[in-house]
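Heads up, the chain below is alone and in the form predicted on its own; it's given as structure tokens.
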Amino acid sequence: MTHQLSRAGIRAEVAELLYLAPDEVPPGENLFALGLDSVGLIGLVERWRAAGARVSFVELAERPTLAEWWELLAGG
């Protein structure tokens, strides 16, 4: 199964891992400070790569906000 890469979809997947509602995850907040761990990030990277994203664990770990992730995932 592939996942659609959209802002809302990415936010929803991250929120699910953090046991939060999507609107409780601010775009500029450090996701590790909110409780995301490396295992969760690995899972996200695998799903997003399966959907066609060309990102690495390190790229996302170094820029741990939804806003920065969307930039990376959208190819910006």
Contents of the next structure:
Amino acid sequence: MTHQLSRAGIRAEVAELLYLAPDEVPPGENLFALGLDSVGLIGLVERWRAAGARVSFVELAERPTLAEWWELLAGG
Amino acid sequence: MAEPRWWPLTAAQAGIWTGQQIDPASPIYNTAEYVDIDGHLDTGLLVAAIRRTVEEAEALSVRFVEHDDGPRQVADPVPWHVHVADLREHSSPVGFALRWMAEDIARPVDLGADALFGHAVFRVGERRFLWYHRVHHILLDGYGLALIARRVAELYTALAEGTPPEPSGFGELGAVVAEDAAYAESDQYTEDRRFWAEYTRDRPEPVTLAGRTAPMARHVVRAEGDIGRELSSMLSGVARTARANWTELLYAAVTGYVHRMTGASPVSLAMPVMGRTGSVALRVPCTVLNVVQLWVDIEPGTTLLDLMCQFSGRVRRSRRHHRYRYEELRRDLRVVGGDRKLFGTSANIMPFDYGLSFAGARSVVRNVSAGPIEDMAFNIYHRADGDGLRIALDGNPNLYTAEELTLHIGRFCTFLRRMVDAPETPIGELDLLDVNELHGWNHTMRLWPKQNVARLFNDQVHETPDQSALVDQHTTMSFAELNRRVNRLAWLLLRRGVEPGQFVGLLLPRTADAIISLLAVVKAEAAYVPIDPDHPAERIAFVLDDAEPVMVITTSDLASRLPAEVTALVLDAPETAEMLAQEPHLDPLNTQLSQLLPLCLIYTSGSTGRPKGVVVTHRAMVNLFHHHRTTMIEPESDGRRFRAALTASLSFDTSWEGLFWLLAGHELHLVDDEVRRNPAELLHYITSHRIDFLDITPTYAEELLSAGLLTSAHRPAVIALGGEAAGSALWSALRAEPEISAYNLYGPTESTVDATWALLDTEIPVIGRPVANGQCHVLDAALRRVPVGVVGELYVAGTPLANGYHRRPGLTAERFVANPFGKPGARMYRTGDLARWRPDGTLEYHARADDQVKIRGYRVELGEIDAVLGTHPAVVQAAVLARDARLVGYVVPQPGSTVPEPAELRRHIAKQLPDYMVPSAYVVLDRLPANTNGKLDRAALPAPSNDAASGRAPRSERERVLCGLFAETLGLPEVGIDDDFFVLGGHSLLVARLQNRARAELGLRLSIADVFAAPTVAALADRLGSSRASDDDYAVLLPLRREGNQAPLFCVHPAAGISWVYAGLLRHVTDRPVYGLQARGLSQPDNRPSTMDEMVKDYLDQIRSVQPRGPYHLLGWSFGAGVAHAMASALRAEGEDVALLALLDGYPHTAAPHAADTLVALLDSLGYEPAAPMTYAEFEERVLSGEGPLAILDRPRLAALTRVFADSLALAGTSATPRFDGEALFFHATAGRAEHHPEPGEWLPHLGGGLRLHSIDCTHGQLTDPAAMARIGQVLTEYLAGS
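Since the structure above is the form predicted on its own, I would like to see how the form predicted in complex with the partner chain looks, so please show that one next.
Let us now look at the entire complex, which starts with that chain.
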């Protein structure tokens, strides 16, 4: 099911959460510095897990950049 | 064996550790939750999973030990077990389990010895289990608890399914500690610190719903409620459309609620933050949680959406800096300890929705306790069952009851719905009230017979004609006799043409004739106008001019006060006596007069410069009579005849509190002026006449109590308080008396004596409930009712209302306004008092909304005094302010004219206003401060600088104590030896108090004549002999007070060697002798100790000369703290008990760096103003000619003292600080602390029992000032009473 989580899709979801346009979220930028908070992250984790991704809150919070999430979510 | 592994504490842990040390026996840091598991469970496997998880989590293996370089956490697991209980047979398994948890969490743990966590598994049903997990907050925060719970579920599932478990994935505790240490050294730390310094520059004061602060308790009170699924999804929807998340909406809603409840803006909120993002702690069960302060500004148009924007903006702006510890911020902002709060209300919205699965069995996690609460915390949890949100409202039990918290939850949820329904409506326009809150409290309807006061009196006369009715200093009269005399005078009035509804003045001395005249006027269908003979002529003239009485009843002595054009009936004139003798003694008429006619016209202070007359009706007074008859007089007297004392002036409506007893058939004592004004004499009267009822002001009640009311041979059965707010000390004292029923009665004259009443049966002072047929409304500025607990302006309505102000229709319309909660045409009176409802339906008085003040129970409009003061020819502008219960006048002098003397201004005002309205102190200003609207800004008026003596300081110990007593009696911060007692606001009541205090403190029997003849401390001391300091003042053991029932308190001198600085404690520590220990070098300069041990031994010999065996009570300020500690340790080493060790901002002695300038340091140590280096001659000049504790010295003595001071500095640190195995009370001076000032925690290695910390907001040098001494004395007294 992980095929549902495309890079563009992940980026779009994160960007929406942060009230930014997708291209305003550079892959290497710390997402917490961009305004992500733990509540928002929990929402993302829940949705991605529901979509079949095997990631945890901790894993995503430890490596809070889009580039690393792409890897984590693709690896799951 | 290898040394066990250990780590230093993280900053988060250190904060908790310190908090725990302040009260080592408090369980407040225990946090807990339980997991409610629905399904089949193998208890044995669950226990195994728990044990294994605990082994995996390093943080759970530690205990905390003190070390030279600070506390450490040492890996040293303590044996523990999982409590397992099958409660299926129990009648209420869940209830039992919850009680067990409550008991478990209330047990304190020892950080150094105990297992700091606990587990229990309860089987509460065939398919239901509760797993309980408690842990000290120093080990885990909420996130940490969740990591543990998740791991236990994971392991259980693996064990149950027989699959090999995944590794825990827990990181190492050492990594968190290392990260924490690295952060403290990092640029990020510096940047964060800078950010918060900048961010908190315009930090608002924390807001609290309680309206006050209180020390943290040892437990938390909690109420719980739910936000249903529908409302939850609505608020998520609103948040989404506003591009915010639902937690931000809830934070915003909490600030909106707090704003509406308190009226405050900005509203500040504390928000716990996880503090783990990007940190190794994401995988480590440990404690990291931090708290940040955020605030929002709320203006009239602010909506919920605006609040969300502001809130999320602030969160985003500060997010990068959330790691900076709030404990450090507290230090940066100097809000450490005591009552000083950093946060106020806090909100913690927890998104950790961990619905755990135990091999398929679903579960819900419930929080049991979330740790310490300063004020109040909204904990909002996501319910794992998907059914909305759960609120747990935690409160500090010193501030909130569970009942109040429950009300808050209900009201918050109602208000939340209104906000979410209309997110774009200004918060201020939404209704806050849950109408059910106030249900029934105004349902006071009672039906009484339709009577007037004359009829009430007649009925009583016919019922008990031969019983005694009225007693004055000359005579006792039966009801029949009183009635005959009233009737004759009433007939005379009628014959002289007095008609119904007209006013008749009463200008009479305080004798039975005054009561007879009052009743006669009433029987003649007229209304009486009381005129106080003590009032100045101009005031009397004003009242006569305004009321235009058809006649004034007076005596030949007083008739001269009346202007010639006034018709006077002179009672003691021979012709009057003749006429009266001719009149019939039968009732003049059937006294069926209308209830709506005026009964009396009572003048009160008016804000615009002239008094106003309140027209009080029969109907309202009769209503109050029946109210008191049924709620107080009959239940209390219970068939017996009581003796009631009337002590109020007849010119006030409160005189009816006494008159009611007469109307109810009891014996009324009209107490004369001499007696009623002197508490000791009044007490004597009460005792000798066996008075049963007394109505007095709280101020006067305090005087009577200190005169010994509660210990006298006879005590009144009923005491009514009224006229001003009752203080809590008086409240508690009266409440604690089982043989006295005390009532608090509140009401302005406009609501006819009393609008509310209360029996003193609540913990804190209240004004109670509306009287019969009366209503009270607490309203906001838009005249909307405010909820329970919210301060608003008090309006009273119903039968008690007066008709209005005589000849002042404009003012009447302004204060008696349409009552939107009553029948059409109903009015309500705007009291100008701020009050709030309590959950029990009683009202609590808060403050005044305007410039009206109460001086000794008298109602005073400052504007009236302003106006009179402004009429002095040398004054252009004037203002008056009440400071510490006395009046201060401010004048701007006429350009070119000489500044008027205070005595001249006092005379000017006293010509026109009663004595209680004459300011005692005056301040000359260039102009009066104005606020932005150009109105007088009373709050900006400066304190009078002439509070303290312009002149000399005390010359002896006795003068010092007398100065303190003068200041205490007068309510002033300081009094010099040349200040005149009466000039500073003293009056006869206060002389009586001064006498009592001088007897208690000094064993001095002052006569009133002494005080009048010698009204200054200097003159009084000279009159009583011996004013100069004598040799005894320098003895090593200085008796400050020899008398007392308890063991003495020994106070060790500061570095300067003198101990009379402790004299200020005497009036606050009253039950025991107090001795000062002074440096031997003062009296024997050649016999100074050369080591600290020598000094300690010397002092122990001294204290044993008056108290051979323990328990001992020791106190020391500054240097003296170290000595007292050393003495305590030595006493313990010899097997003696030490019941008190009080350290006044003194720290373990260290070899002090050589002071740059000993003289400067010496002055500094005694609280003198900071000084520049000086020569010895300059020092001598400054000390001996100025004020301050050293002014009493002569030159040789000052030289000796200077040597002693240098000795002290040298002796400090000559021996190692010993260890005292008990606890110490530490008074921490929090103001003006230098950067590297030592901290109280430095004592901890030298104390076995820990430190009880009390912060005092003053500098180190000010600790022996009166205000600080008062606080210290209070703490000591409470401590000693409790030990």
